[in-house]
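Presented as structure tokens, the chain that follows is alone, the form predicted on its own.
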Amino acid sequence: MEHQLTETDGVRVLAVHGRIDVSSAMTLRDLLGAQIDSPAARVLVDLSDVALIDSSGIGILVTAHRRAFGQGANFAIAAPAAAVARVFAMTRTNKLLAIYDSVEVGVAAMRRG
């Protein structure tokens, strides 16, 4: 798994590339933990270039969501590839996580609050 961190309109966008599985989940956990650092944090995870996510990856995203919620921060997912979106639907995490169709839509929604 590789990643790129940028900031757009006060929203930290973490673009993840490759696979999110047991071998990369702890790296993702640490990356997200460093970004969800205050109640004012707005973190959007771009999954458009992720072809596979397993249960450990789902667990990390759910944990990040709960941590952000507990701190009053804002956390969301953007542009999951079709296979990843199916995993969210099968695990029903699409009902828990804020998931936007694109990074642009996610940034706009998070900027509004």
Given for the second form:
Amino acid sequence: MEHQLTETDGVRVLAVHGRIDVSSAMTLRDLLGAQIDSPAARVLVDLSDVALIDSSGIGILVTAHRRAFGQGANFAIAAPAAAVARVFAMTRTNKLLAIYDSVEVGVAAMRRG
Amino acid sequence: MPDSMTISSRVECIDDARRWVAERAQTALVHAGGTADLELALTEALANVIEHSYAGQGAHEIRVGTEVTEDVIRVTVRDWGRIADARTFVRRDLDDPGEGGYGVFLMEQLVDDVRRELPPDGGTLLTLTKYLRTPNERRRS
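Same protein, different state: after the form predicted on its own, show the form predicted together with its partner chain.
Next comes the full complex, and the chain you just saw is listed first.
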């Protein structure tokens, strides 16, 4: 798993590349923990280049969502590929997490929010 | 024809097994998404073995096998570690999302059959079976 962090209109966009599994989940947890650092934080995770996410990755995203919610920060997912979106649907975490169709739509929504 | 490879019980080795199985599945599976499903089910199975059967210790062996027949692809995961009691596996209540408990559920959703056997020489043999054709395709043939 690799990543890039950029900022657009006050929204921190974490683009993740590769596969998110038990070997990389702790890295993702630390990355998200560092970014969800204040009530003003707006963090969008770009999953467009992620081919696989396992149960540990799903758990990390749920935890990040709860951490952000608890702090009053804003956390969302953008552009999951079909295989990854399917895992969100299977686990019903798509009902909990804010998931946008694209980074552009996500940034626009979070900029306003 | 059955085929197998061995990895160490370390999470960093899961990707090696996943790629090896994906290569075999891609030539056998005819419906879209089947290989991705098998890769994820295998990931969950191996993570369980490393965490539970071998308690996170990386010096043990896990043998991963594939067998392709006319109708199915079977992926086997063989370990010689502690035998986990399947009744104690944590299962996530899907109406209460949380950090853990999705692994076994996902594995069972992603393949058509999950079989757990206890071989006489110890450890566990897990077999993940995925049909090569959809139910409609099987009915038509």
